[in-house]
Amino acid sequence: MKRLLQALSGEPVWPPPIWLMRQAGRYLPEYRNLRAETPDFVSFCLDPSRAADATLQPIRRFGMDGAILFSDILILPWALGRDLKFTEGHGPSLPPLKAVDEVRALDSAGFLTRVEPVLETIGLIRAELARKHPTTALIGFVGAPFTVACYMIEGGGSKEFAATRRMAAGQPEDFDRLIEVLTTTSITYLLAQIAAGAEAVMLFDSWAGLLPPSAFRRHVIGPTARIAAAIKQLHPGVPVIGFPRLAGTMVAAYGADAGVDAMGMDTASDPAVIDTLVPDGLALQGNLDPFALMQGGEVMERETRAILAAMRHRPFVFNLGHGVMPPTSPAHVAALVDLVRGG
């Protein structure tokens, strides 16, 4: 079994496997060259040849243990019929979703046809990994329902996602209907990714930390548990990684009840504390500060060694607490891989 899949399945592996969130992206000159060929980001994500190339670039350069599909969490709402645009310097924008009629209009029956290019991308990646990088595992993903709902309701990014939280509190039936659509379509989409060749899957819940405990259980843990159970029913050997970013002490409930095989730790998490809050068999993943990676040198080495020391005794995958920052030197990433693999 590939080392990453061993660790995600609960087997301690040392030195730990390593991959990085946003390991494919703007910090790589080869990515910038490729991206320049297709200015529209949605079109880029839906171009199987280019998306596969972007996914594989960090594998060719660094030999990561995991290759995560190059796509975006908002491809799902796009496939459900919501317009989606990305503007340089401003990020994603969608028409803000405000009414239950807009939820009913989501194309949950036909969305899978629109993501066929993504599934083709997965097939291309898996084929090259088998030929040239047989020890690297392919990771598929979706945005978790609550986080995707945040972007759909708000119409893009936000610091507080106030409109989302108002809908959840003031229009609970409408909000629950949206979460239900996103949960069921996420299950379908992830199962299709696995059928296309994904060997593990990840749920990014970037805004989970916005919620109080009762809402966290309802809108983060509940949908995640449903998705994980559906995958386990058909593919018990495919690990599921959850990433409840900024969840604080709610990681204890998440680790116990979300049904995931592994949990990503965000930058603010203390690995030694998280270790005491979650079940022993749960693999942990994380959580070097991306700014420490960007700085490199002694700062990066000190923080990396502290994380390795805290995780030495349990199933663990080395990663960042968030994504690689665009100004990061590729040389720092190479040095990090060497440092982690040296144990």
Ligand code: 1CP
Second form
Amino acid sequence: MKRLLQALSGEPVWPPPIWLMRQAGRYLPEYRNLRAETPDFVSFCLDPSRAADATLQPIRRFGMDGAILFSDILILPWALGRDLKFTEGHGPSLPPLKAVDEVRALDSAGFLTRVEPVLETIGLIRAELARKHPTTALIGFVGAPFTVACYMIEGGGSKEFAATRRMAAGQPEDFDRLIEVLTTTSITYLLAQIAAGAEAVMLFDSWAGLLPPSAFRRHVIGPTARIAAAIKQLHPGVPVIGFPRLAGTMVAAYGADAGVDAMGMDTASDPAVIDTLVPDGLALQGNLDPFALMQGGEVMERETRAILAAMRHRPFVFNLGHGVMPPTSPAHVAALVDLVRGG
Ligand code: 1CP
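Same protein, the form predicted in complex with coproporphyrinogen I (1CP) this time rather than the form predicted alone?
Starting with the chain above, the whole complex follows.
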């Protein structure tokens, strides 16, 4: 079995497998060249041969144990009929979703047709992995319902996601309905990704840490558990990774109740403490500071060794605590892979 899949399934594998969030992206010159051919980011994500190429670029360079599908968490709202634009230096924008009528109008019947290019991308990636990188596993993903709801309600990125939290607190039925649509369509989408060739799946819950404990259980743990159970029912061998970013002490409840096989640790988490908060069989993934990677050299080495020492005894996948930053030198990524593989 591929080493990444072994570790995610709860088997200690050492040295640990490694891949990095945002391992495809602007820090790679070959990505910038490819990206320049398709200025519109949504079109780029929906171009199977270019999206497959972007996915494979870091694998060709560094031989990572995991390839993550090149796409975006906002492709799902786009496929549900919300207009989506990415502007250079500004990030995503969508029309802010305000009322329950707009939730009812989401096209959960038609969305699967619109993501067909993504499924085709997955097929292309698997074919090239089989030919040239047979030990690398392909990870599919969605944004977890709460995080996707944040972008849909706010209409883009935000520091506070105030409109979202206001709707969750003040219009709980509307909010539940949106989370419900996102939960059921995420299940359909992930099952389609697995059928197309994804070997593990990840749920990015980047803004989970904004919620108080009661809402965290309702909008983060609940939907994640439903998605994980639906996948387990049909594909018990496909590992599910959850990433409840900035969840603080709520990782204990998440680790116990979200039904995931593996949990991503964010940059602020102390791996030795997380280790004591979650069940022994749960694989952990993370969590080098992206800025330590950017710095490289001794800083990167010291931080990396501390994480390895804390995780030596459990199923573990080396990663960052959040995505690779654009100014990062690719040489630092190569050095990190060597360091981790040296055990
Ligand atoms: O022009 C570009 O190249 C745009 C930069 C970019 C990239 C490379 C965006 C816009 N998305 C992506 C790809 C992407 N996004 C991947 C693919 C594979 C990989 O990791 O290598 C994945 C898994 C994502 C997931 C994603 N998109 C998340 C969850 C993880 C996280 O970073 O917290 C989120 C929140 C997004 C939204 C998004 N997409 C892009 C941007 C700049 C943002 C953040 C917007 C914001 O909150 O301000």
